Structure formats: structure tokens, C-alpha cells
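Have a look below at one chain only, the form predicted on its own, in C-alpha cells format.
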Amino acid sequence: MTYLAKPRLHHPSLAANELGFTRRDYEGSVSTLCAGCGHDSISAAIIQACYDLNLPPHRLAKLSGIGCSSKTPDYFLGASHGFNTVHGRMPSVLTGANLANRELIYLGVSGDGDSASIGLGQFAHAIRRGVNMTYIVENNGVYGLTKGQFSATSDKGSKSKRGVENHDSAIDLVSLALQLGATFVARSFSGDKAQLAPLIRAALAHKGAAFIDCVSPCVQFNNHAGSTKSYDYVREHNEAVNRLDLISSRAPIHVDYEPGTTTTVTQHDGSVLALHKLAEHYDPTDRIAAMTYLAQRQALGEVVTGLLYVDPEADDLHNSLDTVTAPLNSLGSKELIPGSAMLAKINADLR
């Protein structure tokens, strides 16, 4: 297998941020995802957010699980720390890394299959514990890496590539994150970089569990008019004696609309996605109101986007555990092995 490497040379006129880095310095390797995949647009928004924040790449640790979405950390911040875990286990590995070194900025990238199915328990506990992280789910409502099975966020009544109808109710990760106690909750659309990049910037700067659910259409496997995450409806009645795959190049879909309004986005196959952007007077500090608002808009068939909830006074897991300010991985034997006298004192306190 051959991979294309991006040239190291930069055009001398590229703008630099306060650290002297250009946007190219925050990129990774060449994407191997399908042309027009929404995930690549999310990678571009992450690159833009880190560039705008003047974030030193070596200060960020990016972690992922398994799936198309979990491949994307290879496509941004090539000079940062990175770890690709097994399916659904990214949150626990991120939690351990965060406890060991609290000085890094943690970015977890996952998908609806990775987080809402096999990793649902991992997702729940990382959120409820308040791990200081930005957790992005690139949500396309389908298992794209394994050829188009329903995911747990697939909409009830939607059809698979073979025309099978989904009879299960969808898991709404945004509502779940609110119920679990996330202190920063947002939803966006991969085609709305003007909204997504600032949300990522805010999430990276937030102390505590920050969650962003990003609707990211799959160009190949989730294509039907009944889905809120659709692009193409592929070969429902294909009875050919052999099957050839040709994923045609598609231009990414972009939207720009005012806060408090609803817009419809026509997908490549003619299906329509309704997006509602939060109004400027919306109060994002009321968790219960946010949950109610989500339910009301969902009943209207709308996908609410924007910052849904934030707790500006949030704490994180280190505050809950009362850990020392120094990173745990920097402690030596003197701090970690205090001696028999201290052990006796601890045992006496437990009696």
C-alpha cells in the first residue's frame, strides 16, 4: 500500500500565528477517506482551531478508537502526541493518560459506532467523571468502515444500503452527554466550518468534559431521504453478477446561516437535512432548558446545532480526586513511597 506524503516546504507568504506556525504546521498526512467525506471537513476545522488558539502541537495528545472517524487523527496535528486504541476503548486510555500527565491538552476523536455501541459505557464514565478533554464524535449514523451497517445513532425508519429498514430508536449522544453531566455540550455540522471551528476552540479551552457531536455525512453508505445524516443512497436494487465500487469525487457541502434560523441542506442524492442554529439569546448555562429545547426541536425533525450547554465554573477529574498539581508521571520514589510511618497513619485513619 502506498501513502502520499505532503511536501514539507511551505509557501513563504503563508500567514503565521503568534507562535510562528502556519496552518500547514498543524496538518497531518494525506487523507485516505472517500473524496467529499465530512470527516475531512472536521479535520480541517480542528486544524483551524488549533492554529487560531496558537496551540503548540506538542502540547496536544490526540486519541481515537476504531472506525473511519478514528483514522482522522492521522490527518491533523502530525507533530502532536497520538494513540490509536482498540474499538470503543479510547475514553479509558484517555482518562489514564490525563491522570498521568495533566499538563497536556487531550482531544478524543470517535465515531457513532465507536462511542454509541461498543464504547457506550466507556463514553458514559469518561463524561460523568469530568475528564478534562475535548471529545468529538464524527457522527454519520453508519458503520462506514465495515460497509454500511446501522449504527446506534441511525434514525428509526431509515434504510440501509440494501433497503432494510431500521426499527430501533436512535441514541442521541448530545442528550446523553447532558444527562451524564458534561460541562460543555455542542452539536455542529461538518459542512459549517464557520460554526464548528469556534466550537472546537471553546471546547479545547474548557476545563472539564467537553463534548461535540458533529453530524458528518457518509458519501458512500448512508444515502437515503429519511436520514438526518445522509449523502447517497447506494445500489438498493443492484443485482449485477459482479460488483465494482467507484466512489466519485464530490465537492464538500457548506452552509452559512444566521443564529436562530433553520436552513435546509440538499445532499448530493437530493435528500434534505434540516439544521437549526441556536438563537443569540439562547441561555447555554441552563442544563434542563437545553434538554427540553433539544426534545422540542427533535419533535419537529430539526437537528439543533451550536453550543447547547456550558458550565463556566466546571471542575475536572483531578479536582475530584484531589491530585497533586505536578503531573503524576513526574513524581519520583520520594513522593510515591512515603515510608512505613505514613502507611501506618493512613491505616489508622481508616480504622
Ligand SMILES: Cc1ncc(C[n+]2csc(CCOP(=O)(O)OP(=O)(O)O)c2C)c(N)n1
The other form holds:
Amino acid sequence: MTYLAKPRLHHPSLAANELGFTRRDYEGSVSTLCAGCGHDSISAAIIQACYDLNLPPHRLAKLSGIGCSSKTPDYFLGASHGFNTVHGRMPSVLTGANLANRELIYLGVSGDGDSASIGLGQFAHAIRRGVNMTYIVENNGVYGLTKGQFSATSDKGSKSKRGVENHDSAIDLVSLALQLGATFVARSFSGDKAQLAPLIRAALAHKGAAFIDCVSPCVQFNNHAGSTKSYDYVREHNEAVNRLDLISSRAPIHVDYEPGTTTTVTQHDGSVLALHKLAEHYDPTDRIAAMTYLAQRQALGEVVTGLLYVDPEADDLHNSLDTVTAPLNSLGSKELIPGSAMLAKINADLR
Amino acid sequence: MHPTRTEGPDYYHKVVDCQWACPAHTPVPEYIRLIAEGRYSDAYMINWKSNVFPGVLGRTCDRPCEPACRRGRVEDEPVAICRLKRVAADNKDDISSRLPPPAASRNGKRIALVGAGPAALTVARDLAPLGYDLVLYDGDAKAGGMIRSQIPRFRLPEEVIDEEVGYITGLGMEMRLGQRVDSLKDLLAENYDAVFVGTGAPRGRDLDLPGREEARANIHVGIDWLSSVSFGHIDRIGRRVIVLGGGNTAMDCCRTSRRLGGEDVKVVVRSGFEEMKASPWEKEDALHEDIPILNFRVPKAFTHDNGKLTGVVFEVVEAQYDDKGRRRLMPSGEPDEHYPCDDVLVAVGQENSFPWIERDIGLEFNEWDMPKVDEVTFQSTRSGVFFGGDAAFGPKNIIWAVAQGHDAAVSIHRYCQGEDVQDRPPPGFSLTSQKMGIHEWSYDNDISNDARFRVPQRDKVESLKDVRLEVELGFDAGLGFSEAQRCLNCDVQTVFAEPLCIECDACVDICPVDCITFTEDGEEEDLRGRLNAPSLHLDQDLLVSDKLKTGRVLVKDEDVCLHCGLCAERCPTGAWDMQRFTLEMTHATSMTGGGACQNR
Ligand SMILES: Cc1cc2nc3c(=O)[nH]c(=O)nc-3n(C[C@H](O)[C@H](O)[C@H](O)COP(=O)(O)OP(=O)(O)OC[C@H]3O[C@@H](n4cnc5c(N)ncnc54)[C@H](O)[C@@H]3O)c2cc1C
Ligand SMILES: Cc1ncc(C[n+]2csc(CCOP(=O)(O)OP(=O)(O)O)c2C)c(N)n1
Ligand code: SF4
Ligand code: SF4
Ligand code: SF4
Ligand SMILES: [Mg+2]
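Switching from the form predicted on its own: structure of the form predicted together with the named molecule?
Once more the chain from above appears, this time first in line as the rest of the complex follows.
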């Protein structure tokens, strides 16, 4: 960590996006995490993705729980809305905020402890309801903030820094998310921003519950031999099924790869994802196949990364509840207090 | 690409852009830090060792360091390096006890120095503590050369010259002032062990145009006129003055005229305003004193009436470029212009002239009638006769004269000790970690966001009343501190140790200027095209690591690194460290008498 604010001076050729913001304008206050923590790289990828998306910072709401990972929203997008909730409760606060104001873009940031231990139930329900959000778990296999206890995502048989073995089965959040009906599921690695940033970009643009499990080494407590969430282990076992290259809204796609090596997925709203295939027969729109593939590869000890599943027909909670299209705070007393005639009508309907 | 070789004195020296650009390689960031700490005397002595005339140079240096300064590549303006030097000089305590003590014993060698300008005074300063018997000759009554005779007092007060020349002459040497050397042959006959020629470029070019002779009483050669002003022989000029020429001498002439009765003073130059030789700040100062600069006008004739100058006729030209991009001044077709005036100052260039050096003493001259001088040793073709300063390679400036003086002194010392003058000890250097704690460094790494501060000036009306009144007031301690904080500490180097790196990207993420890239290896050109931020200056080095665990390499573009140390603070393994680079230039004083070199 450092006590100094990052100097305002920047590279002379730092470019502005369509909104006139540079990448540096999407930064937050300086990180207080340990030097080398994977979480900081994820923050950098979020910054890059928001800059690339020309996202107006005030249109984004960042919500998190408790943990080192959950502290990170302070370190990016300093001009966005933020809510640091209680441990494991980010999903319900996010759901509530989303229902109240559907016009903001919701980014939930959580940890493996925050989401797979105390917050597992909350995680499950937000996903299965299809809340329109991007949900990132910064997964280091430990409770970093409370000094490195095994978390629920720690692999069975992996060892703690002190050499103690983990006997509990691991929860795989990706498999869970697939099962629970997430409409965008990806896994990535904090040490591979080239893969991660486009995935975050696509997730932010996806309408529905988008989930990214991002392996993010804890240099302090879980970066030793015997860990399955260390920089070295993940680099050795990383099997990427694809690389997301392009995301465009409706524009015709031109991709340079050889025929057959690129998949394009056109989503409900007309936006197009172009994926460079790395695993030959992998089809990211087939949920059952994705689950099978993951299970097989996991058994071999591989960490499968990439865009694992996307439902082109995704929809969200507002649609299923048929809620009012305007944010609640924009409704006037006329809409909110429709009067006694309306009340009588409703009551009549219920008889 | 091969991993960058950072061994040896050059790689990290080059990163310190200002020090690299300074002909005397003054440790700029080191003295700037001392100024920020209020340690003015220490800052002064660092300068004194490198550039000999900190008070003089802090007011007048041509400052090649400033265009080189990294800060000028990151934001609009470089650090005011030159004027910070003056802060040290103005605020120091009495430093006389820190000057070198007289030599414990004489070494029996006698050296003659011809001319007592900055070049010869530097040689004298470097040799005096070693026990040489030095004899300085100068045609002028006081030592200092053009520092005293040419640079106007409103830019450089006489006390500053007296003080700094005094530090040198006080080291013990024989001053033969007011004594011109008229024959080198005769001087050599006096059996000196070596002779140093530092006679400068004393002749001002004239303009041989119609009317020159007839109007001679009111047409003056710039540098002769300036020295007459400096020595108090001239104290008036006409009301309307035309200065011909576009260099710094022209700027001094016009500004001096404004102080000696010139009310309507203008500078007229052949070239365009942009291409003028004068430094931008000198032009700015002239314009500030209401002196218009008219460009693209070539003088054709002096007009006169009854032996009295009445004005100058100019041809109006324009710049045209040939297919090679070379510029030529062509007639514009506009009618000639006549500007009336009372006096003309001709400042169109300066030349060397060696009427006092015989051509039959084994000292060869080249086709431009300049002595043949070795660019490294400064020795002429006659062994034992050395040159330096403007006398060696034509008119330059004080800091070059000083740098050449240091090198010539090394040669003279080696020569007198019977050593090979070509065999010169390399500079010494060291790298020292600045780490004091997890995020604590022994330098202030918090980068200031301030823009360059302006040096306060005396009120214009008051300034123009007296040619001896210094215009610039200098930074006070507060402004000096703030300006010093703008320095990026480029001597505190980012040193990378491959085996420790775990490729976590922390340094990449924190670097405010996107200097750092982890990527596949490649040749330099290819690598430069794949950096996280475009590589803008090919003369700025890349620091390329050996192969890392993933097979990639780390590439750091040195160009705009702020030396903020955040990469090292964020590195979990200490693969980055901030280490202060110090360079110890080879001076005669840093070599022991017997010739064995001790340069640290
Ligand atoms: C108008 C003007 C303004 C300038 N302003 C600046 C400035 O602001 N900053 C800057 O860096 N540079 C400036 N310069 C240039 C700078 O003054 C010179 O480059 C520098 O002084 C050269 O130093 P030197 O030791 O080589 O010779 P000089 O300073 O020229 O000294 C040579 C000395 O040798 C003496 N001499 C010559 N022949 C003989 C002889 N035969 N016998 C005995 N003595 C002799 C002369 O009297 C003189 O004192 C300026 C020059 C001029 C003309
Ligand atoms: C209700 C509650 N229970 C327990 C804690 C203690 N606690 C703080 S953070 C944390 C675990 C954080 O782990 P994770 O979400 O993986 O974040 P990391 O620090 O690893 O990024 C725990 C158990 C708490 N703050 N609140
Ligand atoms: S304890 Fe671990 S997770 Fe927390 S900041 Fe340090 S390295 Fe990151
Ligand atoms: S910032 Fe300081 S050290 Fe760097 S080039 Fe400028 S003056 Fe020199
Ligand atoms: S010191 Fe390190 S972090 Fe700071 S600008 Fe230089 S490379 Fe970047
Ligand atoms: Mg964790």
C-alpha cells in the first residue's frame, strides 16, 4: 500500500473517450490493500472497462459487502454512487436499489467469503431472480481481511500458509451461478487484464444477471505453494475457452480470425459479442454443455476461464415483475397517490 | 531484445536528463533537494564543485538542462533549474571555510593561463589545490572575462562576479591583470610546464555596408560597446537606437540602450522571430521592456547627413524552402524600408582571433583559421599547449567554458605528471537504495502539481532608470521551496530485479504515467510499438528485463517516469527498488598527484 495519492500528472498522450474523460478520470482514491493484491488489478480492469464503455460515472452504482475485495469500490470510479453494505448483504441491497431506480448500472463487488460463506443465500437469490447487474466475486480462497482463514471456495486438499490442509469441499460459484440461471457467466484471473477487461465490459452491457468469478491471489495469505489460488498455480492451470474480442451495438462485425475460429452471439437488444474460440467445440450459449464441460475440466484440476455462458434472450427482474418503467424517485404524487376512485377499483378487483 | 545493460555510469546518468544535458554534469536533483531542505550552503557547494560559478550561472546560464528536463515532457514547463541555483547562492552562509585548503606543498610545476575568463578560472581552480604555481594573464584590469566585460550589470551584479572570481583567485595564484599576451612564442620561452589558452572569442563582426564609414561615429560594434558600458567608459546613447542582430548580444545591447537614454529602441533581424538565436527568455525580457523586434529585414545601407547617421535602409525578405527543407531568405518584392535613428549597434556575431599566436611554433590552425584542438583532451598540436572555452571551438557560453576547463585541467595534470592525456579515468558512480520503511523513502516522492513559478522582477520603470540595477529579484525562500518541489528526483532510479518479480501487475496498475509493460519479448522497434502508452521519444531508453517466469519481459519506458516510487511501494516482493544514482565527474582534483587515479 501507499499513503500517497497517485500523482495527477499522466502520460502526455493519455486519450479521452467519447465523453471527454481519460482513463485516469475513472480512478478512485488510492488503494489501501496489500502491495501486489490481485484485487487491485481487478479495480484497474473495471476502470479500463468503464472508460472503454464511455460510461458516465454518475450513472453507475457500486455496491459491496465486507472484506478486502468489498473495500475496492473506494479505489475506482470515485465519481459514482457507492454503498458498502454489511457482510454478505450486498445482493439484497443491490436488488432493492435496482428496483427503486432501474436507470442506474449496478456493479456488485464481493469476495468469496462475502458471497460463498455468509452471503451464499443472498447470492443465490439475486442471481435466480435475474437482477440486472454485474456481480464480481474477487475470489482468493481465503478471508483476506480477517487474516487468511480458508473460505468456502478453497479447494479440498489445498494448504494454508501454515501448511494446514483444507478438508471441506469447495463451492464453485460458477457452477452455482449456471445452475441458478445467471444469464452471463464468466471466469477470469486478475493477472490477465487482457481477458478480464473485455469480460467486465460485456457484463456491464448485458441486461440480466451477469456473474464473473475472478480468481485474485491474496499475496498476504494465499500465494504459497500448496495454494490453488496463487499466481503461479492459476497461471499453470488456466484453460481459457475463448477470448472476448469485440462488443458492438448492432454494428456489422468484422473479425480477422480464420473462419471457424470465431463465434458471434447476438443478444436480445441487438448487441453483438465476438468470441475468439480457444477450445474447439465450446459453445457459450449452451448452458447444459457448459456445466458438463466445467465439471469435466475441474476434475482434471484445470481452471477454466473465459465467457462460459451467455443467454442471448436474457431478461431481468423488472420485466418479470412488470414494474413501472420510470425510477421511483421520478414519480410524482399523481402517480404515487392515484386517489380514492383507483383504490375502489383495486378493491373491487380483489373481491 | 537483450536485457538492458545498466552497468557502468551511462545508463542511469542518461535518465537524469538535466544532469546528462549539463555540459559540466551538475547533479541537479541533488542540489534541488538540498534547497527544498533549506540546506543552501550544501546546495551551493555541490554546484561550486561542478560548475564553479553558481551565483553567476544562477542568473545567466544558457541552461541546456531546462529543455532537457523531464518535467517539460510531462507538463508544460521544465523545473526552473537555473534560477534555483541562484536561490542557493543568495541564501547560503559564509562558505569560505569549505573551500579547498591551500596545497600542503608546491609540486614544482608552473602553468601559464592566458585570459582570465570562466574557462581559465576553472582550470586554475582545479589545479591550484594540487600545488601548481599558476600565472594568469588578462588584458583587462579585472578577472572574469566576458562575464565581467559583456554581461550587463542589470542581469549580473558586479558583487556576484567579485565574490565567485575571488573564491578562485583566493586559492593562491599570480594574477597578471592588465597584461595582454602579445606573443605565444615569447610566453613559451619562459619555460612554463604547460600553457592554457582561454582567450575567448573577442572580436565582434562588423557590417560593411554603404554609409558605414561616413556615419562611423554613431555605429558601434555590439560587444565593444557593451564592454565600454561595463567598464564605465560609455553611459549615454541616442534617443532612437536600432540594434542589428538576433542573438543574445543583440538582446543585451537593446536592453542596455533602454537604460542609457534610448527611448525608441528596436531590434531588427534578418531571420524570422522564431529562428532568432537569442534564448526565448531573453526575447521575452526585451519585449517586456517595450522593445519591438522586427523580423525578415536585411540591412542594406546606413543613411547619413553631413557625417551624421540618420537611419538604416532595409530590404524586406521572406523565407522560402527548397525541396530539402532548407530555408532561404528571398526578396519579398515589397519596397525597401527606412528607419530613422540616432545610433546603431551591430550585434551580428562574434569571432575568434589569434593575432598573438605565431604560426611557426608547431601549433597548427585549420581551414577556418582556428587552432586544431583535440575534442577530448583540449590539447593543441603543440604538446603542452591546451585550449578551452570560446577560444577552443568558437563562441558558446559560460557553462561550456567551465566544462571544457575541467577537462583541460585533467589533461594538464596528467601531462605534467608524465601520464598519457588520452587515457582518462571514467567518472565514478554509485547506486544507493532510498528505502527507509514499507512506504518511506529518504526522498520526498509526493509529486507536486504546481506549474512553474515566475521569478519576481523589479518594477519596470525603476529598472530602466539604472543600468546597474538587477532586474530579477530571484525566488525568495518560499517560492524557491515550491519550485524545488516540482523536481521529479530523476536521479532516484527505478532499479528492477527479475528474480523477485511475481508478475502481479501491481506496478503496472499504480504507475501514473503508464511507464511499465509486461509483454512478449521482441526487438526494440517492435517492443516500442506494444507498450501500454505510446513511446514518444526514441532517444529515451527502454529498460528491458531478462525473461520472467511466464516467459515475458518487463519493459519500462524511461521517458516520462515521475520517479514517484509508487511502483516500488506497490511491489510485494521488492523487485522494484528506488536507488539514488550519484556521479562523480573526473576532475583534476579527484585524481591523486602520482597519476594513479582515485576518482571516488
Ligand atoms: C554580450 C554577451 C552576453 C553574454 N551573455 C551570456 C550569458 O548570459 N550566459 C552565458 O552563459 N554566456 C554568455 N555569453 C557568452 C560567455 O560570456 C562566453 O561564452 C564565456 O565568457 C567564454 O568564456 P572564456 O573563458 O572562454 O572566455 P572569455 O570570457 O571571453 O574570457 C577571455 C579573456 O581573455 C582575455 N584575453 C583575450 N586575449 C588575450 C590575450 N592575448 N592576452 C591576455 N588576455 C587575453 C580577455 O580579456 C578575456 O578576459 C555572452 C557573451 C556576450 C558577448
Ligand atoms: C457479520 C460479520 N461476520 C463476520 C465478519 C468478519 N469478516 C470480515 S471480512 C470477512 C471475510 C471476508 O472474506 P472475503 O469476502 O473473501 O474477502 P477478502 O478479504 O478475502 O477479499 C469476515 C468473516 C464481519 N465483518 N461481519
Ligand atoms: S490480505 Fe490478501 S486480500 Fe487482503 S489486501 Fe492483503 S493481499 Fe489482498
Ligand atoms: S525533474 Fe528534476 S531531476 Fe528531472 S530532469 Fe527536471 S530538474 Fe532534472
Ligand atoms: S517511479 Fe514507478 S510508478 Fe512512478 S512513474 Fe516511474 S515507473 Fe511509474
Ligand atoms: Mg476472499
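Whichever C-alpha set is largest while still superposing within 1.5 Å between the two forms counts as the rigid core. Positions refer to the first chain, counted from 1. Bear in mind the structure is a predicted one, so any value in this text is a computation, not a measurement.
For L19, a C-alpha deviation below 2 angstroms is recorded between these two forms after rigid-core alignment.
Look at P338: with the core superposed, its C-alpha moves 2.5 Å between these two forms.
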